[in-house]
Amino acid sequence: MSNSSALLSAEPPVSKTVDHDAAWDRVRRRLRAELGDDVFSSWFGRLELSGLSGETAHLSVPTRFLKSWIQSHYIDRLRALVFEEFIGLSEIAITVRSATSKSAPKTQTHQNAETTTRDRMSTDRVQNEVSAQPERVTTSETDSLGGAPLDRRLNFTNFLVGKSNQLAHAAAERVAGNGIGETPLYNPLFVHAGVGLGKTHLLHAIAHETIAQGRRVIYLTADRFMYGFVAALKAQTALNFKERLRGIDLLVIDDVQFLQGKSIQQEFCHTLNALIDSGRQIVIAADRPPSDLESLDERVKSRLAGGLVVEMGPLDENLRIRIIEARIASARQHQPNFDVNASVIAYVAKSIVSNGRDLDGAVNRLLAHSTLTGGALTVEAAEAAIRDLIRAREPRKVKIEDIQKLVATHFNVSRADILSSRRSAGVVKPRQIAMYLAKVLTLRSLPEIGRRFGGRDHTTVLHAVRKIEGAVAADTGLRDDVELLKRMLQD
């Protein structure tokens, strides 16, 4: 049997222990560390290790799209890893989660259920839920056409509005309140953010919305945009998938920047065009600004810019305070027992600045210190409680542009030099600084970092980043221009 694809096992995966979990950890790791965040978040977030059997390892994706693309670019790599990891393995086996749910191992270790139910939540269901407890998820009224489900508890009742995400709201409602017949004002809308904002609320809000009116509604995330448009190329059906996309009143995308391939973005702009020209609303989420989507083709950034781009900044502490006292009164509903004072909501909203994902962490771990301790929610308790969830403040984000301009001005070169193919000393010298200072300062991997810095390779990049590491420490002048180009940017 070949080990050039991945294969079907016919004996059932037997349940993991901790030692496999610990294993799959450390794949899980370095493919991350080679491929970098993007990559790793937009094709091997959601792989997971079901069991072992003989000589295989079981492993499940939840859509057939993602185990043809992860088959098609990157199983020999991680046909080795797992080797590596796992001793005395000789294959691997990639099926779709929903085909080997009855038979996927019943123990699981406690981290490896939290994940698991992370996991299978929508993308960025933030920090506005009603209730703490899995509630059934409703379809839209036009699931037939194509569309992931929608959340009913990701509504604009309970969204809860501060200054980072004031301007985001307002929009959003503005473009769900547009009556029937009314030209969008605001086409396309484009709302970026972080991990956890609420981006993934607001679209969900307006789609409810919309759908109240009687309107089609389309959402889709990009891997189920781009699975859609794959099946229905395979079926020879790719007009038919057209045209139901194109007779919609408002088209939902999230997460835009997992959009991949050049035949899919090109499908992706034809449609972008073809539903503005006709009058019909197109809201888009995204991680970061259009700008700043480099695996996405130039015209479809230019078309996405062409509309309202709004940010939903970090939450600010008095509204970190409202999400944490919304999550306990929700709580409460369940356990009435469940009480929190005013200095430990305090102390945790001071503490937690990242996201309402880690917001909702907290209130689980002081939910559960309350009722299986039965101890006091002290302060020092819920120090402990929420420990790993408390991380150092982030600095500030830096822009790969940003660099290349700073260091552009401060070797006295153009920014275009520094793109440009030119080999003089006075231009190469500053290009591997700021190829250094983008792997430092960001989390752009190395072939994003290449293709910003005039489309060169990714062994480019790397030979720069380590030319400037051993420059540096030989030399105190260079170490000194260095230290202070990051302090420029980062303060």
Contents of the next structure:
Amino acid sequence: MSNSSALLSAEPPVSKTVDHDAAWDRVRRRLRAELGDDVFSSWFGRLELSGLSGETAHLSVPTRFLKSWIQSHYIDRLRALVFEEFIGLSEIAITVRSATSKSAPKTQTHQNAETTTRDRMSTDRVQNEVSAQPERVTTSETDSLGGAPLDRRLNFTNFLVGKSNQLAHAAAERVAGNGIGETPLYNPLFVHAGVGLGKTHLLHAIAHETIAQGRRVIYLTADRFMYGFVAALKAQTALNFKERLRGIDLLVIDDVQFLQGKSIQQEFCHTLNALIDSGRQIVIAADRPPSDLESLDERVKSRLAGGLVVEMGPLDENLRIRIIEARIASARQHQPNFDVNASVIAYVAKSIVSNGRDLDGAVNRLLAHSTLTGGALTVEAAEAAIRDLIRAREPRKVKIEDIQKLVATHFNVSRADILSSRRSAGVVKPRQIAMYLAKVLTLRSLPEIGRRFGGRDHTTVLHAVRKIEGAVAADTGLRDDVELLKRMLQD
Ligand code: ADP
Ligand code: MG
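Can you give me the structure for the form predicted in complex with ligand ADP, which would complement the form predicted on its own we have just seen?
After this comes the whole thing, all chains and molecules, with the earlier chain placed first.
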């Protein structure tokens, strides 16, 4: 008895009361009313109140991705609502709960699993994406449609052209140079590329250029589109919203892979059709081609693919050198003593191959090194300054053992459970997910994977892979989970 109460008191959240449940219910209802069903269920449907402690409300979601998204997009609104409905609270904490322990009553293992997940992934791409350095956001074309701010520095002059992006760049210039009243040639223009390869830069450049010609532009991220539209629906100004959208010359939508929800998609499709049919230009960016946007329905995909689809590839070495040089030149406007010789530039360009964002990071390291030490920037010094950046970015060889460990932790079972012959649902699902991940993340054959999973037959592995493929296509919650695990294993 005393043991168990000691255990309980070590848990931060105290259990909820009926009043708390009622207050939480009001928070959820208000969020739903503000955001609409689609946005609400995409991001908040699985947000739960796990308890309260002191002045803190403890909330939980099933995936790291959801946590990160809520934190970067909705945290202020969520905090405000929670504080209004729960008198006396001043803090909220969101944690990732493990998939097997469904909800509220917290157990000790649950707590451990959370900590592990938190520690393993200290940063998250989504969060990085969104927390753009604020000083760079210098201008805003925000209007009543909820357009996102534009970054002045992301213009055509600063966009360097190489083999990998020349087609996209040419198309972008063509689109931006299209005269008023001319029928757009490439509509929609759909640009896709991996993270940090210049999509947002190119989109902003098109927007700046078009605005400079006195045309009306709106730049939206996918979630702003969702939010703006749903908010308009709620306020019964949807018609107005659509009409205003149609009153513009160029609609730019970034990161369209995040667009979700049936009615949102319908509206998105109507908007696309209406704008294209009335000769307005649309420019879209995503991290994959239209055909791979699983969450979009066929009609939307085919409309997106109906204009010009261009991919931007990895930055080649020469382009990386030029981007580094450009970054150094702009840093020198504030730090005239910042001097980087050609061999250091060549070294950085050879070492950082991933993307433009990491090149920015490397130049910042060099700048910090040179201003803090005042010493000459040798190749050795540069190597030390960017070492962790290189190491962190080297593509990791994923090991089956790591997959098993991580999946076990994530689902709150043991690795031995995964290797065992137990057939309970709580173990079968993580086991199948682990086998699936082993197939897609490693080069191991099915028989080899079977052997590594407690001596199973290759047909069992194949079955698991098919099963998870099917389940991921049908269940967005599971897809988030699997995506998250993949990212954690590869980062
Ligand atoms: P994405 O939207 O594709 O993830 P961004 O457009 O945010 O990538 O680019 C990441 C960083 O790399 C930005 O600072 C951007 O200015 C820079 N960058 C990418 N490609 C280029 C390029 N061709 N020329 C100059 N800077 C680039
Ligand atoms: Mg981007």
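Whichever C-alpha set is largest while still superposing within 1.5 Å between the two forms counts as the rigid core. Numbering follows the first chain given and starts at 1. Predicted, not measured: the structure shown is a model, and the values here were computed from it.
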Determine whether the C-alpha of Q404 shifts by 2 Å or more between the two forms once the rigid core is superposed. yes
